[in-house]
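This document opens with one chain alone, in structure tokens, the form predicted alone.
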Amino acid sequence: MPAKLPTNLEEIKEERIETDILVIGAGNAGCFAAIEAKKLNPDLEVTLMEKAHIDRSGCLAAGMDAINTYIKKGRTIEEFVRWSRAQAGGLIREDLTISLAEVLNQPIEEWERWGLPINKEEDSDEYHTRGKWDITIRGSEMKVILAEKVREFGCKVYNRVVATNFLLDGEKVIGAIGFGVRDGKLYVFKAKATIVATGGAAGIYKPYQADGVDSHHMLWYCPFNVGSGYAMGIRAGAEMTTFEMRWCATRTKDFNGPIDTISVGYKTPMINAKGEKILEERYAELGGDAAPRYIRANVPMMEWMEGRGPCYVDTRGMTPEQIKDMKIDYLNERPSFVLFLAARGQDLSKEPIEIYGSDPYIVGGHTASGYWIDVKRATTLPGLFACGDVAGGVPNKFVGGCAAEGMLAARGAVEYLSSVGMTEIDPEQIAREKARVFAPAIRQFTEGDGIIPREMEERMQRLMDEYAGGVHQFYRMNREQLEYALKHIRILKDQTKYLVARDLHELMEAHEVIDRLEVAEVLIHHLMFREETRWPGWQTRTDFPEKNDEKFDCFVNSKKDPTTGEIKVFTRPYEQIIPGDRYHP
């Protein structure tokens, strides 16, 4: 039975741990940072803090049914830049991939060796594979065995304890606090070391399935990931990079189902419904059918507006063996698209799945927005290092990049270990942050009336979406546009104080919100800098329709003032490894 919300501060019970490496996420990124840790000195005390429960949490808690990034036998490294390279249209941090590359296969083979079912060729020892560089799993179970090695490890598991911010001494993290949506507990961490694992930012845009019936959070991501991790480091005065390179997915039309698994997996081909193979015969010089994928996010979308919509991956063509073996992929990782069909009497040999856009998300391990890190994955701030999702540069990580990532930061955590102590807290910030995070449950207490987190989410989703280049703008945006949304996020900000929370689920709801419009306004302000359109689809602005090599061939970043909570925005110049030609693999 959860506890019921406090009426005053003072009835607020606290714990308070003292940990070497404190680990914020236990998703698949924050486990491996885990167990790396351990591995590397089993004497340490890590903590990892955790939202939901370890052993259905993060954006493995359904499972998965292949991963997406192995480097297979026969290719290279170099390879692997130079596709992600192009993937993302020619920029990304070449360091930061490069270094995880060469640890790349490491986790997954680990992961193997725990248990987890990688398919492998017909009498072969070889994994089978799926396009260039997946590798097809039975992944329903993958992150309760990730979970169980986590606890065999000896790691320390706070389940259900919502992160709200870092402890600070000046710039650098010490540390982090929250509160038990179950327990209502407020929770002190202090660390010589922090990790932040955190999943990338969901719901900040209207999807197009909420309808006024109901389908608020049929997301393509995570719902409960809502950018905790990276509005945390906006407060805190971290530096972040490309927040402009939003994540839009080509998704199965009224479900927002996986659409990657047939059209790549299975090369069904993308038809408008002219019947027209859309990739083929109008995007054959940027690759066709392996288009970058801001390009095939863009595609249904300049479909419906020219007036060829709706648009499918045309299944029309697969044979009934590829059929049940692609229902079967389903099954692994999103098992009630199955059902979805069957609901349907949908016949995939006589009828093509329609096809749309999703609603754009901020999301690291696809795209490239995050913190700025380093090659040992320190960010700009001492003693915080970020991995998986929250950290950027390095786009097309997915679940093998995200558990490499993962490794990499707890070797940079504890190296940062041996120059370091712990630090005491200044018990006036725990007192701050106590009253921040229980203000809309005392403001229920004594007002009784207020806005409840649903009724902001609400505004903000639609918001972003109508001026922000949502999906029900087919991703289009001026400055005009940006401007206003920039306006009203900004109030909205400044009513989170009417927030109210009659119980704690919805006092987690209420900084769900908080930390959504930290991300949207950030976010926005990229999309106002970058005056050019880079990546169609992902980011296009409708004012500045043409890429301008000459003034943003580079990284934009930002950086907020925690004293003034002034945004400079500015960039970072980029710097090319590996040579060749950057839009071609």
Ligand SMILES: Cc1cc2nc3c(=O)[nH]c(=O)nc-3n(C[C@H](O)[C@H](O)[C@H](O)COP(=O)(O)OP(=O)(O)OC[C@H]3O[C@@H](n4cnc5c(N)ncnc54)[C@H](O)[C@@H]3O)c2cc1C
Given for the second form:
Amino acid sequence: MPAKLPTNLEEIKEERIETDILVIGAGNAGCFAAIEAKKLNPDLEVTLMEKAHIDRSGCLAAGMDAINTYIKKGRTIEEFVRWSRAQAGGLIREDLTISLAEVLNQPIEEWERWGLPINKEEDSDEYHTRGKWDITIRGSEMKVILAEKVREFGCKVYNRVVATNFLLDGEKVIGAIGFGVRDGKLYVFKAKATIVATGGAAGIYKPYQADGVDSHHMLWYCPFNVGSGYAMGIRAGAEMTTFEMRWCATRTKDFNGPIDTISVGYKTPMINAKGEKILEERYAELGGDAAPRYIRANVPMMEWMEGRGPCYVDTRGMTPEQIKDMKIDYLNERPSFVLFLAARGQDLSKEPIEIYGSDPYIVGGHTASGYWIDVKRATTLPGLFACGDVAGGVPNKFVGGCAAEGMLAARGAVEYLSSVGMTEIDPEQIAREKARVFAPAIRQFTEGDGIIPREMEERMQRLMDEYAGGVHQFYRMNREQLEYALKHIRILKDQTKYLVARDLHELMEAHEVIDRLEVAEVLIHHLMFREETRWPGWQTRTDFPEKNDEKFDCFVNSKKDPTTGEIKVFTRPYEQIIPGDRYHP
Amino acid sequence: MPPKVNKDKCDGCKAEHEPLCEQICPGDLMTLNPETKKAYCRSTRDCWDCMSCTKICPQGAIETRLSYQLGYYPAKLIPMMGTNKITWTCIDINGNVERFSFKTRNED
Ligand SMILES: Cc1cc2nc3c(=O)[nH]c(=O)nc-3n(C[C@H](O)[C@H](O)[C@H](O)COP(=O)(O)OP(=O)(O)OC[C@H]3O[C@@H](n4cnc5c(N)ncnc54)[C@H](O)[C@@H]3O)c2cc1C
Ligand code: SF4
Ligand code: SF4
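The form predicted together with the named molecule, contrasted with the form predicted alone above:
Full assembly next; the chain just shown is listed first.
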């Protein structure tokens, strides 16, 4: 039975925890980080803070059917970097990508030893492959398996504790603060090193399905990853990179489900309403079926705009066995897509699967948005390390890359440990955060009136959709629209003081919208700064439709001044390490 | 995407300190009605239909339903969890039944 909302600040109980390493977010990357820290030194106290339950939290809640990045026998790190670079339009942190590739296979092989079934080629010990870098798995229980190992290694897990801000000593991160969504307590974690692994941000934009009853969370990305890790970093003055490289993806229409399963897994072509194979016949010069991901995301939208939608992946050439296998893949990843097909009464051998663009996400495991880090995964804030979808610079990480980056962050954090002592916590800071965290609850008690998180979330999502290049605008935007969006995001941010929460769940929702607004504001700054179109679909400026290499062949970074709230946007150079054509693998 | 709880089957997970569906939901959406002691989804529009609650319920009391905006009535997808395998039964709106069974863990 969840605790009651507090009615005044005095009655809120506090939990203080001291630990060597704090991991925020017990998802894929966070779990691997925690285990790696324990492996490096079993005497270390490793603590995880998780807003949900570690067994089924984050992207892996329902499972996965493939691991998109695994370096197969005979392939090299150089090839991997070239592929990833071309997929991202030539702009990645090559130093980070190389260090990731060096350990990429380790977590996957370990997962298999722990019990994750990985499909093998017939009569062989080699992993079955799908596409160049993908291997296929039966991953429906992979998160449960991982969580068991976290416990086995002796890490301490705090479930249902929502992180809200870092604990700071000047610029230095010395832990984090949050609240218990079941017990209503304030949690203060003091740590010698902190790893943030809260995943990316969904729900900044309105998805097109949200008009329907009960379909608000019909999102591809995990809707409970709201960008808290980014928001906490922004508020503390961490440097962020490449938010403008949004992840907009081709997804199954209405269900917003993954598509690689069909198009990569079973080599089904993408077609338009006229039956033309779009990539091959219309976009051959951009790479055809091997075109970069942003082209593939933009293509169905272009077809709709030009009057050739709807578009499909053509399943009509699949054999009955292939269709059954594909449904099994979905049951391992997004089981309810099989229900969706059944609810449409759809026979895939006769009727292809319709596709469309997703709502835009900020996801550093797919594009390059997130914390600006070094090869040790240290952020610009001393004591803070980042990994997985929350860390920037390395697109195309996906499951394997996020896990591998978790390991790297743990190595960085363990090495850092030795250089810090335990700093005393400033009581003022805790009091301030407590007042901020519980404000919507107190307001509900004292005023009994205000804005509920859902209202504010819907306003923000529609605003971003219409004025900052959402799916209803076919991802396009111009300066005037972005200025409008920024003006209203600022009003919304100011209005968060009117938020009310009627129970602890709603208090969590209040902080979800507060954090999303923080991310949205920085995102708009990035979108405004890049006066060009580098990745059509991901970032399309109608007022600057061409690429401008002279000015923008570089990273766009930002930093918010924690005292003035001013957001500075600036550039950092791209550095090529692996020679060759950046736009073709 | 609302999970539907069958009130005759749900026993409120009496033996647990917290009902299993409530423990597991990544969105903190499942909870007990304090009067009836039966589980329900507190905010149906916020469900990601990940089916974690459906899979964990020991009574098989939860059915994942698609929002009507997306799929027609009354298709069903029912998981049966085994030790190292899972079996799914799917019934489409025309009454066609499909069954899928596969490994979820390697044997030790
Ligand atoms: C539907 C779907 C299908 C995908 N398919 C594939 C695929 O086939 N192959 C592939 O390689 N990749 C795939 N991916 C991508 C891949 O799963 C992710 O990139 C990767 O797992 C992300 O790992 P992460 O640790 O960064 O995030 P997550 O695993 O999502 O972990 C983030 C964790 O942080 C927690 N958290 C968030 N906010 C807070 C807070 N404020 N306080 C405390 N905890 C918090 C969350 O609850 C969660 O546990 C898919 C992703 C999705 C969503
Ligand atoms: S897990 Fe099943 S039996 Fe237990 S409370 Fe939830 S619905 Fe009821
Ligand atoms: S399907 Fe998933 S998100 Fe929906 S109520 Fe069940 S556990 Fe929660």
